[in-house]
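What follows is one chain in structure tokens, specifically the form predicted on its own.
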Amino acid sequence: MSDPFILARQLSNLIFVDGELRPSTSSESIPVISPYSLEQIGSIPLCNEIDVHHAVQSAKKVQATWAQENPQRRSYLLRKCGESITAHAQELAHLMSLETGKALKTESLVELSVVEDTFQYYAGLTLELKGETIPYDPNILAFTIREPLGVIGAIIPWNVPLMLLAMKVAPALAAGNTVVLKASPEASLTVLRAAQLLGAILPKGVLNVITGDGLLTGDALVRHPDIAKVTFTGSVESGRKVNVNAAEKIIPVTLELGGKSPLIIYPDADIDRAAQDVVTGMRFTRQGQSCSASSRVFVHATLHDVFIQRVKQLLEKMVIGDPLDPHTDIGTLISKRQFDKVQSFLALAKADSGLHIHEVGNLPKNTRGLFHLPTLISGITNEHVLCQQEIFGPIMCVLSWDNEQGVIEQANATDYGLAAGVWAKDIAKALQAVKSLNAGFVQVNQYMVFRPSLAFGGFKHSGLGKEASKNTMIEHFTKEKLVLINCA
């Protein structure tokens, strides 16, 4: 297995395009920091529009191509991928880890285990693009076929770098699309190494990607006269522009962004199993940086007092620390602006002389690492800025409910509408809360992570279509041709 600190300097200042690691146009780098060293580990290059065109030529001069080539052999190529992955599953999580503080063992591993299921999943449906026959006219002969978009721009951020990059290309890939990605700043050097070891299976220019922001290098990409569908992940913020940029060519996106998820314990729930599962629903392991994590838990007044006691009981037993070390449960926020966002809030909070603040656990001595404790808030009402805005770090707000009616509203006052959950032994009761909640993704008596085959999206501020099933990769990356044939 690679050093992580010396891969990490053999692929800086470089971008894949045209099936090979290369250097930028560009004079200008962004410098890569580890958040658990706080020191420079390696840079990237800040991506201008003669990158991105040259990634997106690449891309386009080999998409009939790809598109016309068998099926069978396409899916075959994507079970390499997903393999080879595998195969570097070390490295990579070691790479990831050092690179964006994710633990090794309870994130970055676990991450890695996700990719393959995903390539695989996709290279099952290669044949299943299929088209439909058409009652019309004895003498006419109608019927549809499914036909790749062209060259797809891809956008992903840094929680989960290398599950976005499998969930947009191979999708994409698998309908016979070619893909530039943009990665995050934060999580470039993975998924560089990533498209490298993917670019060794795959033939040249099907997969490029390059680096940089998203003002320059993202919007680069979105407005290229080229680009023929973007898909995007990331901030609602940066959402909107990249729909309003692509509404100007009128080409179709795909957009998951924000959440700030609801999760509702009933009187009947089973309390320690919810507890375990709020934890790890809360992702804070990834230090509660997700957009799905139940950030906003509804616990039964009943429930209340044990459920928190209960979280801060397991949450007590976890190892905050290097992510690097197979020890370690917890590793650090991303970047010192994210840090400081999530104390920003924090600070809200301390602030607020009506809230309790619940700070678990202990931070590594000896560190200058962007470690953040596990938060629980309570006390708090759902109108609360806390509840409202999307934070991305360990604070989770815990409310108190009566009402089934009012608690269901509570959960829905928002602008988002990823995910949500329900923890109930009266299944009818918690059926009733699956049909009222307004969210793409609500699950019961569990909240897992994310799947292939399981459609991922959600409603209002929280996106635009869906991603990760059979339906969604024939929606977002074909487009139907009609044709009808006189036999007469």
Ligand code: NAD
The other form holds:
Amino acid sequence: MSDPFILARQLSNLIFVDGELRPSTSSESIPVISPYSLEQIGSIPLCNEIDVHHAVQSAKKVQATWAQENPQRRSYLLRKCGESITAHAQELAHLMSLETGKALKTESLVELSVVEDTFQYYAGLTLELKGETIPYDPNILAFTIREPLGVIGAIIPWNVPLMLLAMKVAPALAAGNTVVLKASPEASLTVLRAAQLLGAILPKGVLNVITGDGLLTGDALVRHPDIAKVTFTGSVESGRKVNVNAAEKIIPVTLELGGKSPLIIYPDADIDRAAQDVVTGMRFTRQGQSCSASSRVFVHATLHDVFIQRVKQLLEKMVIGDPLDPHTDIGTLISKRQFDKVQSFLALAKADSGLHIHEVGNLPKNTRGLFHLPTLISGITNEHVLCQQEIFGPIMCVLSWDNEQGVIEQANATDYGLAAGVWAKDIAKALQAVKSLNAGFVQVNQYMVFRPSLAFGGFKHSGLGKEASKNTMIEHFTKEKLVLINCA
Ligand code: NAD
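Okay, that was the form predicted on its own. Show me the form predicted together with this ligand next.
The next block holds the full complex; its first chain is the one shown before.
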């Protein structure tokens, strides 16, 4: 396995275009800082409009050939892509932990296992791009054909970079499109290494990866005239800009945005299992940097105190430390910017004397790393800014309730609608809650499951459209052509 520090240097200042790692035409670069050591481990190009154009042209040149490729061949190549990622899982996971600060054991290696699953899932669907026949007139054969859209612009954040690469690239390619993917400036090196591995299997130009920020590079990609569709994952603020730019060009978009997800614990819930589930659901192992984190937990008043005690006991056992250490459960936050944002929310909480703040565990000693203790805030109401804004850090609000109708109203009272959870033994009651919760993904007596085939995406400000299933591939990566043949 390659040393992640050496790999980071080797991948520096490169992008993946036309089947090879190559320098960008831009003279500007962005430093890559390890969130654990705060030292620079590499740098990535700040791609300009020329780089974007080269990448889009590379994808455009081969798109028709790729679309006409026998679907079984596309399936075979996607399967090989999945296998290659798994064969390099250790190397990719180490690089990801170095670059993002995510713990190797609980996060990076776990993410890698989903990547192959996603490629295998879509490899099995290349033969499922079916149209339909329409009963219309005995002399006229009426049917539809599903065709690829063309060149897809895919834009991803840093929190699960390879899972999101797979969720966008695999269905887009399975459906006969080609892709230009813009990686996040905070997780580009891992994505570039994955692109190099995939590029050794795919025909050149089918997948291109560029690096840079949102304002220049991402914006240029969305506005490029040959981009036929944008699939975007990121914050509401950036998603709104992407949506406006796409609307100017009248092209479709899929937006997978932020969340402030509620989890409701009913009085009959198994509190030990629920507490364990919340620790997983809040993604404390990833410093809470998850779009679907259960960041608002509504606990019935009879269980409130015991719930807090159980969660604290579980969190106290977790090891916070060097992301690359195989014993570490919780790594660092992604960047100084994110660290400062989380700290400013904590400062707001500390300034409010009505709140109870439970900071749990021990920070590692002798490190400059961007660590933050898992934090529970109780005695809070849903109107508080900490319950309304996405913190994207390890701060979880715990709210006490005693009125069934009221708790559902509170759970729905945010701008977001990504995920929701219910813990209850009374399944009739749980089903009632499921029907009333305004979220794209609701789970009962479990939380935080992701698997290809389970379409993921949110309501309200959490996004437009879903991804990760057969239907979403057909809906979001193909267009329907109607054909009438007069046989008279
Ligand atoms: P971000 O919006 O700052 O950036 C996401 C990506 O968009 C980056 O590659 C960035 O460079 C690019 N970008 C930014 N502005 C752009 C613009 N105007 N035009 C084109 N591209 C632009 O988000 P982030 O901080 O990287 O990620 C965290 C956010 O992502 C959180 O809000 C989180 O909830 C969300 N997220 C959502 C999901 C989901 O599936 N719903 C999954 C993971 C993360």
